[in-house]
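Single chain ahead, by itself, as structure tokens, in the form predicted on its own.
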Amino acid sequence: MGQNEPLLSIQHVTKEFYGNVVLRDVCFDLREGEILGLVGENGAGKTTLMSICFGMPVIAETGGFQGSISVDGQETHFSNPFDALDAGLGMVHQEFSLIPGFTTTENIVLNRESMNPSVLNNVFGDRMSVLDRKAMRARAESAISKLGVKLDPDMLVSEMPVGHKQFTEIAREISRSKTKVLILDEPRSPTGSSSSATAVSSRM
């Protein structure tokens, strides 16, 4: 990627549902280190922006979009959040996302824990692995120190207090070796506070 070229581009974006337009010819670059604020009234379309940027199913669903986006420099077509994910692409979605009986680091790491061998494995292979619960803090402890805050890595979701999830959220997004941006959708909703969509460059 050139020094000056946008991490993430949005270039003409317009989506309409059954004929109603609620986005239309946005643009906007989004460069390393830049944080991008869209702020508005509910239904104003932010959130149907950060699903075309995730590639979120409904939007194919409905038509798909016209437009493009970039991501360092490549024009992408996401056919479902993974394929984002893959990008580089992270996101925190206005409803959590969490396992209210897992703890801080067993929601961060979910899906992607870090496993040891058993002596089982010789014989049913790599599905007798345990948990390796100290990597797995580690890993946890280390997302949570990139956003400067105090979490538990042993707290369990179903105890915690609403702000404490959300850096949650956060935490398990940046903790992607994969992410360069991170893309939260109404990140003060769940406060009651005014609605606002933030798209966060996150080289980390």
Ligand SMILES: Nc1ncnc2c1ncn2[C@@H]1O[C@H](COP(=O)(O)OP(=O)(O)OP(=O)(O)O)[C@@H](O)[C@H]1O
Second form
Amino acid sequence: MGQNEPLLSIQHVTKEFYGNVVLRDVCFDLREGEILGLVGENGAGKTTLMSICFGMPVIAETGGFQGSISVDGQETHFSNPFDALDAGLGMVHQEFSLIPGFTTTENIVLNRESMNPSVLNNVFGDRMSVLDRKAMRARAESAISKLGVKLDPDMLVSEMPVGHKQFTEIAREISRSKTKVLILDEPRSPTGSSSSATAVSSRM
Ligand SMILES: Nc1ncnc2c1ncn2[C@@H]1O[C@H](COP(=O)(O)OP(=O)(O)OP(=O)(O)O)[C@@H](O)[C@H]1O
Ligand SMILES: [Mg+2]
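What's the form predicted in complex with the ligand like, now that we've got the form predicted on its own?
Next comes the full complex, this chain leading.
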């Protein structure tokens, strides 16, 4: 990748929902180390644009979009968010996607848990591995300290103040080793306040 090649490039993106045009010919580039803020009133189309970048199913289900999205110079055709994660995008959604009955640590490493093999592996295979809680906690603590905030790794999400939930979501995204571009869709206003901003930042 060249020094000046954008990490994320949005070119001529137009999106309509059943004839209602919500994005018209949107273009922008994001380069390594940049933070870009998108500001717009409620309904301006911020979430829609970020959903297009991240391959959210709602976009395909409502007729797709026009224009192109490239990551690291490669045009993307994500059919779902897992493809976007694989390509190095992370997204913190406007609505929470944490599991309330799990702790900070469990939510941060969810689906990427550290495992220890057990003797039962020989007979029953990898499914009998046990969670390596020490390693999981260390990974969660490393992501939390990268963020520079104070979070209790053992607190249940259901018992957290709202700000801590938001940081937990961000920690989960930056703890993925592949993440190059992080999309934050109004991470400070999950209840839909009147001031709206969405940020896209790269390689934190
Ligand atoms: N699934 C959908 N079907 C039909 N219309 C939709 C859908 N999702 C969004 N819209 C419409 O698209 C427009 C842009 O919505 P979007 O949620 O992207 O705005 P936003 O800038 O994120 O707003 P907010 O600040 O309230 O989060 C709105 O008019 C909304 O009603
Ligand atoms: Mg929104």
